[in-house]
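Just one chain follows, in the form predicted on its own, and it is written as structure tokens.
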Amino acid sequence: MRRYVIVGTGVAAVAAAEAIRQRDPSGTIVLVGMEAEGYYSRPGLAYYLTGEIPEAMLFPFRDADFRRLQVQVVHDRVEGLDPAGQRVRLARRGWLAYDRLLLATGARAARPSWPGVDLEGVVYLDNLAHTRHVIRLARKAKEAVVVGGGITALELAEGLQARRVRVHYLLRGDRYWRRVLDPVESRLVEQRLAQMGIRLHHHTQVAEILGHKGRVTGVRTQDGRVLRCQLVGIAVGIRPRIELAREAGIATDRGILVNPYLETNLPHVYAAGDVAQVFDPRLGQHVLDSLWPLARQQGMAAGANMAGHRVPYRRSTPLNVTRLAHITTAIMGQVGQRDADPDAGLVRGDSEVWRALPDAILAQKSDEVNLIRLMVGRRTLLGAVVMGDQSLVRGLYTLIDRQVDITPIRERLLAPDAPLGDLLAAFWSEVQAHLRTAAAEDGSPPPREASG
């Protein structure tokens, strides 16, 4: 009877446990994690912070679900690995043996080295405990400074504003999230933030966080200004938790390097989720993602392989349907900007694939509330950003993910003032009909679409 040890209690870890149990009804599965809350929805934290959902809605799994899967959950810290002896060392319980080991340790928020970063009132939105802390401090705070350029920074700014805290949002460049969004998209988000009452400060970086008696009192910027506040929200990137792997001799780069079967360079040791650096055949390199759906896919694939079902992980096109300043936004495939900051790190809800500079021609259509940007390759669509109306997202995603030949409409997509929405909707209807006919003839499943 095999013993499976999974380090982590996030979505990749739980997906792996489900996949293992589907294939091995008698093996022992042990999940080891530090967070007392166990498994919860990391994407849901933003909506919990704004007050749109109660905390109870963050938990897709309950104790009964783990009992049904016959999964043992251990709240402990893994202090070391012994790959030769096939065991892990726990802080309180000593050594735990395994036959198969999965590292699903995720990533942590990056901590800047500014003076004052350890003051009470400096907050992150990295986990449920952090979010509870932000909510508690926001009850007494009047003003906050938020620093960072990605999705999590915006979640902090919007969440604090929703809790009646006046927010200063600091951007070190000339616009929001320039590594992924283009100028039109960035300005649309910034306009909405300004309408919400959030004050933006471009070309502004922190010199130090000011405090008195251990508590935040303000921020001094590099140009000498002082912004008074009681909270400083930081979201300047994430770092995969690779320390255990590196100390054990597992090959790492920015994350833990894995092969198509999610295996590391050591036998019987796997990795999945935010910590895993997976090879992308389209880019020809290993990349990191911090996306809930991809973490779940990786966990499912890793669990299947751990249980002996030898199947390569098919890395789907990264997709995130999120909300930026109350604008529903879908980002998929390669959408990188050539004038982007090369030093910008990965943030939560992000993918390194998005930052890849595609060999493509831009096609864009926008109005006051909706926007479509397409990265049009020689024969296929390489990426897209859709803001506002999301009715095209499922079709667009399938066209990109399956690398459907768009030659029949390519020139029309690139024409000045092209009605992109109408062209794509009509073309997607034709593609759907063709794929369904082909599926019916050979018995294959219908085309896979985005889950949204």
Ligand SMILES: Cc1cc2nc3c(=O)[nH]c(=O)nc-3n(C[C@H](O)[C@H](O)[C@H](O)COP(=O)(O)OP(=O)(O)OC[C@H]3O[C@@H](n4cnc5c(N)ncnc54)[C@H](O)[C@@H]3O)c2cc1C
Contents of the next structure:
Amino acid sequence: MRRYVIVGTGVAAVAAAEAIRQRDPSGTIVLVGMEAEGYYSRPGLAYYLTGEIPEAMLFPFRDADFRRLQVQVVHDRVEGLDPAGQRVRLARRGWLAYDRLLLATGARAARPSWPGVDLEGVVYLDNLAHTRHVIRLARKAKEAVVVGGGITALELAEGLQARRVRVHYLLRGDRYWRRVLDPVESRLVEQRLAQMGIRLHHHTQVAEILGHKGRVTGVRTQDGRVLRCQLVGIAVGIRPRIELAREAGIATDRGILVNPYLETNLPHVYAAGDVAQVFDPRLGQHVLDSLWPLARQQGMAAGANMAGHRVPYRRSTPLNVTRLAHITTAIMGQVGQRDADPDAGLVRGDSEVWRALPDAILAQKSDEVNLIRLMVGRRTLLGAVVMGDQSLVRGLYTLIDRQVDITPIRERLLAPDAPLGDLLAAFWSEVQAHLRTAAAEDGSPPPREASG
Amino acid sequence: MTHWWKALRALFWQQKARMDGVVVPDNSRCVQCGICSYNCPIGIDVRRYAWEGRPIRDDHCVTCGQCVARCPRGVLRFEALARTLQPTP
Ligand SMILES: Cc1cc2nc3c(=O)[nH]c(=O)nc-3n(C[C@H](O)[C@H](O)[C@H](O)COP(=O)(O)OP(=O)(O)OC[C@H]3O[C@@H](n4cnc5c(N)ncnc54)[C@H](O)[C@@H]3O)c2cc1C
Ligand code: SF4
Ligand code: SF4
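Having seen the form predicted on its own, I'd like the form predicted together with the named molecule now, please.
What follows is the entire complex, opening with the chain shown before.
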């Protein structure tokens, strides 16, 4: 009977456990996680903060689901890994032997080194315990300062605003999330934030967090201003938790390096999810992501391989659909900005692939509420950003992910003032019809777009 | 509730769903946040369907569209039943 040990209780861990159980009905599966709450929806924390869902809704699985899978979930911290002895050391329970080990340890929020960063009132939106803490403090706070680009910073700002805290949002540069969004998109988000009452401060960096009796009282900026506040929300990036792997001699870079079977350089040790740095064939390098669906896919692939089925992981194009200042926004493929800050790190709900500068021509269409940006390559679409109306996203994603030849509409897409939406919708219907006939001729069922 | 009434009610909703279509998830962008399940007036665990990538073929679904409208990630959509009855790989 094979013994499977999985470090972590996040989505990559749970997906791996499901995949193992599908293929190995008798092996023992143990999930070891240091969060008392076990498995919950990490992206859902943002909606818990806004008050859209109660805490109880964050848990997609019940105990019965784990029992059905015959998976044991253990609340403990893995402190050491002994690859020669094939065992891991748990803080409270001691050694645990494995035949196959998965490291699904995720990532943690980066902590800046500013003076005052340890004061009570400095918060992150990284796990459930943090979020509870933010909600508790927000009851008393009148003003907050939020720092960071990307999705989580905005979720903190919007969540606090929804809890009637006045929010100052500090941006290092001249606009919001300039690594991924273009100027038009950033402006759209900023306009909405301003309408919501969030105050934006461009070109503003923290010099020091001020406090009194251990609590936050304000922020001093590098240009010498003082913003009074009782809360400081930080979302300046994430760091994959690679220490355990590195100390055991596993090859790491920014994350744990894995091959297409999600194997590390040590035998019987795998990695998946936010902690794994996975080879991206289109970019020709190993990349990090912090995306729930990709963490799940990697967990599934790792689990299958751990159970003895040699299936390579096919990396799909990173896609995130999220709300930015109430505007539903889809980001997929390579959408990188030429003037982006090259030092900027990865944040939650982010992918290094999006930074990639595509060798592409830009086609863009916008009205007041809806916006499409296409990165048009020589024969295929390389990436897209869609804000507002999302009806095109499924089709667009398939065109990008499957590298569909767009030659029939390429010229028209690039014409000035091209009706991008109409062109894409018509082309997508043709492609769909084509895919279905091809599948019917094969005798195989029709392909399902986007999801698999 | 008597047996015939239950059967009749199920049949009614089945017919209605057939006319309106069914809710279909695209699980490549679902983050399991639970907003859909929380807002379903019938208490259907929509999120689980999304995890499994299955259309919501629950006789109790009244196709009210709450889950579709509230999902912050555009995971859910209505589809005519005929298409979703095709085998899904
Ligand atoms: C506020 C927020 C918003 C987000 N928004 C989006 C979004 O819009 N779209 C999107 O796709 N993704 C989003 N994400 C990212 C998404 O949640 C992650 O990509 C996903 O959770 C990664 O799953 P994972 O299983 O790899 O790691 P995690 O979910 O981080 O789980 C890892 C677990 O391992 C545990 N662990 C680590 N080390 C040890 C150890 N030594 N011993 C025991 N346990 C250990 C950790 O405590 C943790 O519980 C967001 C995340 C946050 C926090
Ligand atoms: S609301 Fe949308 S993203 Fe959230 S669990 Fe439901 S389908 Fe998934
Ligand atoms: S359409 Fe309405 S009844 Fe049906 S699953 Fe969605 S919320 Fe529930």
